[in-house]
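Single chain ahead, written as structure tokens, the form predicted on its own.
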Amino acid sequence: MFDSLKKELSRRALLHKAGFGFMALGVTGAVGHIIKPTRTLAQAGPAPSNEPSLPPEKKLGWAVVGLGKFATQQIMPSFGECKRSKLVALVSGDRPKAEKYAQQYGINPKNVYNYQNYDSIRDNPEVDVIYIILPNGMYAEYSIRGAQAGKHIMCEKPMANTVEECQAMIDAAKKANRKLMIAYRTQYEPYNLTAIQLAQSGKLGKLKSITSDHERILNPKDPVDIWRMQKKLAGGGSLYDIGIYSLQATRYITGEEPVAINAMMYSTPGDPRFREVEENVNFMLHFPSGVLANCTSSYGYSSTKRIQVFGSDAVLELDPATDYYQHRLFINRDNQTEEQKIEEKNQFALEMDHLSECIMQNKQPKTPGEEGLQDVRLMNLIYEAARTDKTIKV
């Protein structure tokens, strides 16, 4: 998520799309059960608009921080689907790059900025919202500046490295009046949203447990993984990079926060890409209703993303979970499993469309700093417990 692999590793310097993609149903499961389509659920929380595209001139003007991997094949095209966005405006430490993407998307030269002059640009009234998708460890810095600049923000997550950081970027923003909201995507995403609305609404049944898988393999010859090997611009490893998704979805599904932690860590001894930052990372949360969460992450085994909630009645698993563009989700009761049908849509948009519509309108956003100031919280607590092998309570 930077510009490029000489100047990632610079602190100054540092700093399509995918097509949606429908499961075929009717097919039969893997425990023999034929998976039947049901009618799609309605969504709970931010659920997209039905109201028309505003105009050009209407949409709040966003700049992007970073032109890494993330920003240009994920971020950038997603505007496209935005109907309160617009991009107007780059910052990257490679000036080349940035203006082969002004061009392409249309955007004025001189609203391409580097890190040096990065502060001005709060003399460019086109920008409404700044969102900065950098290394973690850089998080707190562009985000404080921002809102310095008078500047809304949107940050990529983990919202930094430590609690004192999350709470400054808090305290920045409310100083300059402006919004600041951290991009869990997942908290946007229709089927996300399906679960969290089965889960609550009791169609489960009781709640009564949640296992949250996420792992992938952390490649030491991929420039978009060189900085998370990283514990400065990292912050951590798999936990702070994937396991947030896993600590996250207990959170979101639930609706609680937990109590009791405990959890265990593991580094293959010898592996060069483990020196400053963990391999694995097991953990269990005890929440008030009684409901525990077996969660793991992992950068030692091929990509993994799903989320499972077991109910006293019913059985729901989401697989892929968190992926960009595909998702499946099922419902097993009485030994009969069903796949829910529910349209994909573009998780980025309606996301930076939340944000701009808060700003019009002066709300809250449903993941604002605190959000994320919580798992950052909750992720030291995990890191406690792994390491003295006691239970924590929160």
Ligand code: NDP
Second form
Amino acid sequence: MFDSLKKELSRRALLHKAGFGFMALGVTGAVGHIIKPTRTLAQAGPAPSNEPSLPPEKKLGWAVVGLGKFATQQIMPSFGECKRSKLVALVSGDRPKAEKYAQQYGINPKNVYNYQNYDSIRDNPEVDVIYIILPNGMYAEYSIRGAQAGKHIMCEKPMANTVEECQAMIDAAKKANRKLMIAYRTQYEPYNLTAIQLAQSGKLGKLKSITSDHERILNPKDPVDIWRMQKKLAGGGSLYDIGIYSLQATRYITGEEPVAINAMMYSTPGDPRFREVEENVNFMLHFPSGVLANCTSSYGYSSTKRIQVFGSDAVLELDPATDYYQHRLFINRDNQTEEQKIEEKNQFALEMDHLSECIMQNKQPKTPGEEGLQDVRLMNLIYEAARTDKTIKV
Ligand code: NDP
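Can you give me the structure for the form predicted together with the named molecule, which would complement the form predicted on its own we have just seen?
After this comes the whole thing, all chains and molecules, with the earlier chain placed first.
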């Protein structure tokens, strides 16, 4: 079952080792100097070698499924900055809301679907890609139905509640010969790509340790957090929702997969928010090169989105590391801290255009289903390590 996953992960490790993020960004400059990306991932398009060039005006049609906070406030407005992707359809359980957004975005009312007639999207040639932004527990069903309708799939994180669901999603996309990408936006975001390049090129010396912290307060009065308190819809607690960024960071900064996991988990007794899902998870990962990672994830204290990378020569800090905008990157060398400014890009537009380009050029996306499956698998091992109080060998 994990053969294809292993193959995909070793391919990704090779890409990381080859400085894929660096090349894609076209970053120039050295530590201590301002780094300006000359080309973004999406703008970079095909490498100059043997890939066909795309007609400049070509855009694929996208449908967004689930018109919640993230979809309406970040994703839908970002189509305006896409070069290869346009919003042409909506899927929602709330018809008046969907009609309001259809009007705002100039979408033909015939392209507004609900969850019952969703499958009939197969008959709509305007839709090439379906972007699913629902509660986590719904991803498997809507990705599989979308692939069976003959559409390519972008699925938000975390990919699904269980490893089995992730595998079923991968299988369905393969069977339908469609692409499946997980929307790991930080792997398309210039500050994170620069951090990967600096860490993997040896500019920090030999990598020793990573810490990554992701926290926010779960608000039971906020509609977006109500389903996050329910295990069936959320899959897990803070780890599934935001700790996944801490986990992702350790994997893309090292370009490696962890070989051992320790963890502790704690939820405030009697707090009704944490009846079904956990509040806090702290976990440690051991990577083959010797890097040790120390990660936190919490729903109990205020907003943190930080990554720190400790090398033998310098320390890199991204804070905020995984926000939507206004990231900051610092390098501390010889007790002197310098901030590096990098041109901000719309990471949502970059990731959507990446999938559109992969479809047009028949390439594997950089963050395919196997990447999402690996995180779900590791998060379940983190839970197991916490439950059993044992080191889990991966
Ligand atoms: P919301 O609750 O705001 O949106 C979820 C939407 O799903 C709802 O608005 C609703 O849309 C639809 N829905 C269908 N069935 C249900 C149900 N039973 N309960 C609740 N909603 C339902 O959540 P978010 O926008 O915050 O998160 C959605 C997804 O996006 C999550 O998987 C989350 O992890 C991911 N996310 C990713 C981020 C990133 O940076 N990559 C940031 C934030 C979230 P409708 O009314 O149209 O049917």
